[in-house]
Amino acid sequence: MASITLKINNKNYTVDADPKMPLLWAIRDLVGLTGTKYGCGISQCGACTVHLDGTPVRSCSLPVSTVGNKSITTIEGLSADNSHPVQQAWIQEQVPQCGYCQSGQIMAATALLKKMPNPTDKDIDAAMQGHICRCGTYPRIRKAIKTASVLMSQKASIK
């Protein structure tokens, strides 16, 4: 066990953890932020996606000791009230069915739109590749990403 400080959603958390513990378990079990989900445990499904210094990563297989001073953003860190444009688009387009994969999907979509504000279908497919939705809501996910793109551009033009 080691005392490790994690910066999650702009707040520091000091946890006692085995350095090999996956970041996902530190986030969920030690910090108590349960929005990030466990899906496969081998970085294949995307349910555990969080941002590490703005880059989407699979937290289920990332040892907590490798995070260092990097900033972690979870689904809870996007907004406290679902007001983030991607969350709003997900609600507007009624994306989730079971909803289990959706926090990972939203985190991947948010990273895509930050890098590429107006993605094509091909861009969306490439960025979302490997994010598995057992319910098959892929057409709604694509539509929500396009809706979020519009919402984000409208928000930017208001400023």
The other form holds:
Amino acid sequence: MASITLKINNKNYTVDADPKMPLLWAIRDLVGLTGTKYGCGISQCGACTVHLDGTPVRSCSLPVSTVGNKSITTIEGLSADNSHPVQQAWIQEQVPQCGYCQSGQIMAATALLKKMPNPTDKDIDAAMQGHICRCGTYPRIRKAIKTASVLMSQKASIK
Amino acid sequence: METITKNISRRNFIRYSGLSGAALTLGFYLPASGKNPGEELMSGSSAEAQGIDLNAWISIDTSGKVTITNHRAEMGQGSFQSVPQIIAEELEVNLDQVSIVFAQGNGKKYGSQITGGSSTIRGNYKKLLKLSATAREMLMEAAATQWGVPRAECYAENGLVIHKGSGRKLGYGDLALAASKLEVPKDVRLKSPGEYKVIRKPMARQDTPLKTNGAAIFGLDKKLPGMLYAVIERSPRFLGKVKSYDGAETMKVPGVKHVIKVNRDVFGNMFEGVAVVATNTWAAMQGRKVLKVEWDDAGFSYNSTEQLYTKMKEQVKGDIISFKTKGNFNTAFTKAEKKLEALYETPYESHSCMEPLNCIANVTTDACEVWGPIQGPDWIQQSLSNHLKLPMEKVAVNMTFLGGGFGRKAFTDYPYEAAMISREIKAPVQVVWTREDDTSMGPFRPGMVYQCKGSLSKDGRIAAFESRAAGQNMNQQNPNADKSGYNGSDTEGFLEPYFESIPHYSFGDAPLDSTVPVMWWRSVYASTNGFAFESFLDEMASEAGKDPLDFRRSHLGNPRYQELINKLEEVSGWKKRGKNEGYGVAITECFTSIVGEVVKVSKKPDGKVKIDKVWAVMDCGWYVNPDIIRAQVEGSIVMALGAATKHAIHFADGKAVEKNFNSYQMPRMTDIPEIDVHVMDNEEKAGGVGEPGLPPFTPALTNAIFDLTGKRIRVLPFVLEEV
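Alt. form predicted in complex with its partner chain, vs. the form predicted alone above:
Now the complete complex, all chains and molecules, led by this one.
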């Protein structure tokens, strides 16, 4: 067991954890932020996706000891009031059904749009292929990413 | 009505209804005997006077806030939106005045709460309409009395009662207390669909914002003070027993608190395993890795896929138990000139909800409380009451949001495990199934084999049709079950008018005896029957030299079906299809909704088949929210696509082979074709929405592949790239 400090959504949390514990379980069981989901434990489904210094990672397969002082962003850190354009787009296109995988989907889409503000269908395929949705919301996810892209460019032009 | 003399104080009533500050409360009282559940509408104050523990379906507080208690689960299918939409319509309130809470499990109060059979709306919409219209009438009556005007001069709108002549207004909050003292009116007038302002509108779901910022609490997210986490090493062979176990290494893992033997009740069969209980999920998983268990498999059959399917293929050729017949199939078939037969195979499947199974239980000496992703809270209450020998009212079952259900979470085994562990360790505990457990432990959708036979008349119509099914009957798994009966679902998926137009038919099955646990999977037997029936109809159309859509049309005289076919033909451009395009159609009926789908396929430059587009026409009769229907049909198509082309559960050496998404492969973003869903508008009775879109997809796809390539696919799953 080791005392580990995690910087999550701009707040520091110190937890006593087995260094091998995946970041996912530290976030969920030790820190108590439950928006990040367990889906498969082997980086196959993407439900556990969080950002590490802005890059999407599978928290189920990342030992908590390797995070260091990198900044972690979870779905709760995107915005609590759903004001982020990707969240707005998800609501506008009525993407979620059960909603369980959507935290991971949204984190992946957010990272994609940061890198590529106007993604093509192929870009969306590549970024989202690692994410499973058993409810089958894929067509709406694709649509929402395009909507988010428009919302973000509108926001940028207002600025 | 039953008279109960016990007096319950106001304080107690509020506690029972769980809604403090509620002024007007309306619900259905389920009498102990006599009337059917939900027939008697009652107000909270009347229930209080009689000491009845009323189910508070709607409550209006003195601020005008409306609270709806949803007795069904929200697992993605949209009951959290469609139920309030119904209430808002007849109650004349805005949706933002309405909030919704989950009911606890209580079959006595709510009738069946099992969210299955696509039944939430079709089973309850009339009750919900009546309930909200009655509340509105009572509020109007209260206002009219206060103003001293005839009620006919008043109307309700946006949570207000308005007097037409004077324009005076009173909010529901100001009227709720007075309304609660009025007698509940009988036979209130309901709106005709033409008057709807809220129902039939594609309104945004109110649970969506909770699912885009991490706020929605699923079962796995629920935490109790002092709660421990358990994972269970279950016998990999079904019905295997624990011979011995050694938890010494496990107990050395930091955080591990207990290692105990635990049972799992699956339709009356006791499965065995060893639970590792720890202070966090990861520690429990680590402890399980070093747990040593010796299993006793003696006396149990070693299932393998090959052995199961060999047996089923024998069975369809042997004696079957007849379910439904007309005319004389054998005679008609024997003497027919034009006849054909085909064998179809569908695989075992895991539900694989994105949220793996989990449940929290807190069992004390005289009570049990459960929280989890639960489709059937009333059934779980009953089951735990029996197993723990506790009275029903001492078993509280709480529903969280469900991360998918598909039928799997309508079962009692995982809450049972949690309760058994909690009772033993005397602490609240959350049982967590790993993805591997969830994929490989069942119950599964049963694998099926169908032999279809049919003959054609000289003018190319169906003269005789037979379906002989072999597969496990999910109702015959209890060790004491009568295994001589037919499977009542032998015709599920078949369109009703065919029973009129086909002169000779025969449906029956031979149940497969196996220790593999099986259960309902989204759209149940229609999901496999539909493939056999609609594939074979296509083969018959082809044999008759008829267009597949026209062939079906000529056998479905009923105008409702004709309209659906016309719509399908129109939206899919069926008649205008191009030369190098394969089009396939299938139409099935499931939970009283009819769905037709057309799939378009073509070849990629490398010659491999790809799916270009799917058109779906859903006729679910009376409906609430077209966007939720479209979402459910889209999702059903994707789920069917997975079962047709991506995944199957196989068995070897008595164990399930596939364990996680690396071998049990799901459809992903690049697998999904364009999907175009249309909803029929009519005044038929409400049908199901969550499941009926699934069965027609697969046969429409394989029929399209036949249209393009001339190749019939009769065994599922198949690899699209290898066609």
